[in-house]
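For reference, the chain that follows is the form predicted alone, supplied as structure tokens.
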Amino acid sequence: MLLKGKIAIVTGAARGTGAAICRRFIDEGATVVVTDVLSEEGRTQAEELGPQASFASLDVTNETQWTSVVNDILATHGRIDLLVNNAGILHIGSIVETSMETFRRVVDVNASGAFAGIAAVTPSMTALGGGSIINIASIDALHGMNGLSAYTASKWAMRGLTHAAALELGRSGIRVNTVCPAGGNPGMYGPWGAQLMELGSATTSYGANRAIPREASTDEIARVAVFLASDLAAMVTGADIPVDGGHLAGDYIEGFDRLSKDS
């Protein structure tokens, strides 16, 4: 029960990684407010999670909605201990085929939404004497990739926000960290599914050279979020935690370590 008595907000929690984080938080004793723009799915998710969960409709880019959600939680529970900025959108496309409108929308949801959330909970966390804020970024926040200009820019912005916020809020007892998974909700790739299949080995080889040659599951990502939310991570702030199976450690070449020296 690492999070017993904690009150948590998780954004983008109607499905995927956000839903997995909610389940893990509840298993560890937290009370969770499931938030999402997908109201029907979010309410269903909260009902399935049981009495320790409730739902609040939230567009993370809307400051007024953030204020309303935070005020309602404080009125009901009296505190906010944890915030997980998980809400995000994906766009795949070349730079020349990505409109400025699309670029701005991706950055607005992924980075500006996290900023709005941090700003909304900081006063109450400060008054409480501390808290933990966890930004769910991506492996693409740690290295670049073609076709992901908008998404990569937004996730690097989230990392920068994490570092600045950790420095600014640390003396108020608020820790801020980033989780950078190679994996998550496969539904995000849905609109490009057929095209990705056509790429064949080009996509499968992307994860095949990792030390652990697969994607992280949503539950594996959620376990890291539990650690960062708990007192076990009391001295961890401003960190970028890869959950990537060693993707960033380097390249694995099958058989290379079994070569023998010349006789």
Ligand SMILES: NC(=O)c1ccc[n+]([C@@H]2O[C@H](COP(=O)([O-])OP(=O)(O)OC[C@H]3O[C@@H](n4cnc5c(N)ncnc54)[C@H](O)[C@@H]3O)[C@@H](O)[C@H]2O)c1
Second form
Amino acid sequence: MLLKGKIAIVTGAARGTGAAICRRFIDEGATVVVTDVLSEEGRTQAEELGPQASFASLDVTNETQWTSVVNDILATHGRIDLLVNNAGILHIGSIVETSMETFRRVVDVNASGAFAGIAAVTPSMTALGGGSIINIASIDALHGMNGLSAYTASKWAMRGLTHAAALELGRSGIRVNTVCPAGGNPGMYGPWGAQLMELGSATTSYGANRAIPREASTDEIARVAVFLASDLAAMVTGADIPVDGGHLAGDYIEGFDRLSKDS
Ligand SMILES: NC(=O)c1ccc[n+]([C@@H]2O[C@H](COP(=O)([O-])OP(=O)(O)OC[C@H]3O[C@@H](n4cnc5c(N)ncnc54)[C@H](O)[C@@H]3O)[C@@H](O)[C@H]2O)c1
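For the form predicted in complex with the named molecule instead of the form predicted alone, what are the coordinates?
Let's see the whole complex now, leading with the same chain.
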């Protein structure tokens, strides 16, 4: 019961990583407000999560909706202890073929949405004496990849925002950290799924040289979010925590450690 009595908002939580975070938070004693633009799925998700969950419709790019959701939670629960900025969208495409409109939309949801969330909860968290804000970024916030210019830029922006917010809010008792997963809901690749299959080994070999050569599950990401939300992480702020199976540690080369000077 690491989060007993805590009140949490999780964005983009109708499915995938956000839903897994809600499940883990509830298991640890928190009360969770599931938010998403997908109202039907979000409501169903909250019902499945049980009495410690409720649903609120929230487009993270809409400041008015943020104000209304935060005010409703404060009216009902009196406090907000935890915010998980998890909502995100992906775009895959070359720089030349990515329109400015698409670039702006990806940055708007992934980075501006997190900014709006931090701004919306900061006054009540400050009055409460503290809180924990967790930004779900990506391994793409720590390195670059071709075909992902908009997404990568948005996730680096989210990580920069995390560092600035951690410094600004630390003295108010608010910790701000980034989780950087390699993995999550494969459904996020939806529109590109078939094309990725066509690329064959070029995509299946991605991650094969990791220390742990697979993608993180949504629950493995959620467990790190629980740690950051809890008092176990009382001295952790402004950190970027990869949940990437050692992807960024370097490359595993099969057999290299079996070479011997005698052979
Ligand atoms: N899937 C992966 O491989 C992967 C890898 C690294 C990081 N991530 C990140 O993890 C987070 C969760 O993604 P996921 O894997 O669960 O994918 P997902 O597509 O299942 O979840 C994203 C959720 O965000 C919601 N959303 C989109 N735009 C929104 C908006 N404007 N306002 C509110 N909600 C909105 C969607 O409706 C969806 O429920 C995202 O930030 C994503 O970038 C995912």
